[in-house]
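In the block that follows, a single chain appears as structure tokens, in the form predicted alone.
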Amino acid sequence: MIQIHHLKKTFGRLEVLRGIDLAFDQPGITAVLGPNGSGKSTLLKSILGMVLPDGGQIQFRNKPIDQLGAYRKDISYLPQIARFPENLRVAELIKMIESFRPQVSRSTELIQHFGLESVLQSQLGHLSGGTRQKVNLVLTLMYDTPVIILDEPTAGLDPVALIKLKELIIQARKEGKILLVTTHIMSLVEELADRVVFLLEGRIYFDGKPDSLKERVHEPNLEKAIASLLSGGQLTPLSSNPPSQTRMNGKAIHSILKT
């Protein structure tokens, strides 16, 4: 479905992606992990065409995305930070989005799932952070698409809403969808992810099953496995680029493992 070939992106003097090679062509949940600034969001936004790479190519269904444009209708995207018109009411925003797309919307079902009936007539600027995130999830998941990209979907969610989100993610996997998820919550990755892609300094340092990562460093859970991986000294990237001598400090490790 999605093939990424030697993807590169630079912002000024900062190399954010350094020759990324990846494929997402099997149904399931892939957790894209890494510390802040590792290139996770840039990678996802490149897939969406929101960031234009400086080198390499991204293909969707075996065609370069720069020749398609319309491929985005097959991807649902949850941005890390939702920016809504503050004066619009929740119901108005949902109807506005529905007016742009001819597909059948699941908005009513999702509104009930997250218990948003009571805020439909509230202005978005008056909502709490957690409620705004629920609205963000409704907008993201209300269309049936084969690919779902969720950038920090748990931000601001209370425990009940988190359970409801997990239910939707699991259902999407059962339906054969490809899900790409970034998160700092390792327990969520441990519970849901079929695959882990670990980025550091714009390179891939691990790509495989969560259990394989734990076995690699002889740790019982994913949180300890990543901490051990980062604090263990030299890490070797999977790409063809020359490996760098990398040791993370405690602050960088915490940025990955924070809850």
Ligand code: ADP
Second form
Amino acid sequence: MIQIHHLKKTFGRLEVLRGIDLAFDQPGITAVLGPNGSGKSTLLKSILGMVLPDGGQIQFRNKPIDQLGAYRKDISYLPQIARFPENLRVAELIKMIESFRPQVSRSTELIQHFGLESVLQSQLGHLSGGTRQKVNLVLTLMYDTPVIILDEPTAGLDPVALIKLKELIIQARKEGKILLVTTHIMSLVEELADRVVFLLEGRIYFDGKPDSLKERVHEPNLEKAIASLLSGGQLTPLSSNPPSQTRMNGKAIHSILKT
Ligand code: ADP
Ligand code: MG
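Please show me the structure of the same protein in the form predicted together with this ligand, now that we have looked at it in the form predicted alone.
Every component of the complex follows; first up is the chain already shown.
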């Protein structure tokens, strides 16, 4: 469904994505992990065509994405930072978004799911961070699309809302959807992810099952496995063109991380 070849993106002098090769073809949940600033949001926005690459190519259903913006109708996207018109009411915003798309919306079901009935007439500018995030999730998940991209969906959510989000993610997986999710909550990754892609400084250092990541660094829990990756100081990216400095670390580490 999604193929990414040698994707590169530079902001000024900052090389944010340095040759990313990835494919998302199988239904299931992929957690895109990495420290702040490692390029996760830039990667996800590139798939949406919101960030224009400096090199490489992205294909959606075997067609380069720059040819048809229409492919976006098949992707539900939750941006990390959602900006809403502050003086609109929640119900008005949902209605406005629904007026843009002909497909059937399941906003009513999602409003109930997150218990948002009582804030429907509130202005968006008056909502707490967590409630805004729930509205953000309703807007993202109200259409039935084969691909769902969630950039930090857990931000600001209380434990009950987090469970509600998990239920929706699990339901989407059951429906055979492709989900790409970034989050800092490792327990969520541990519980849900079928695949982990670990990014660091714009390169991929691990791509595989969460269990094989844990096994290969001999850490029983994912949080510690990731910490061990970061503190090891001998990481080698999986990309086809590792810089000479990291290549010097040798084949052994490369094979540790490659599944
Ligand atoms: P992550 O989501 O992994 O935290 P991002 O993809 O948001 O990382 O950002 C990666 C790097 O690119 C950061 O250093 C960030 O400051 C920079 N960056 C992202 N977007 C822009 C932009 N539009 N202009 C300039 N720098 C940017
Ligand atoms: Mg981000």
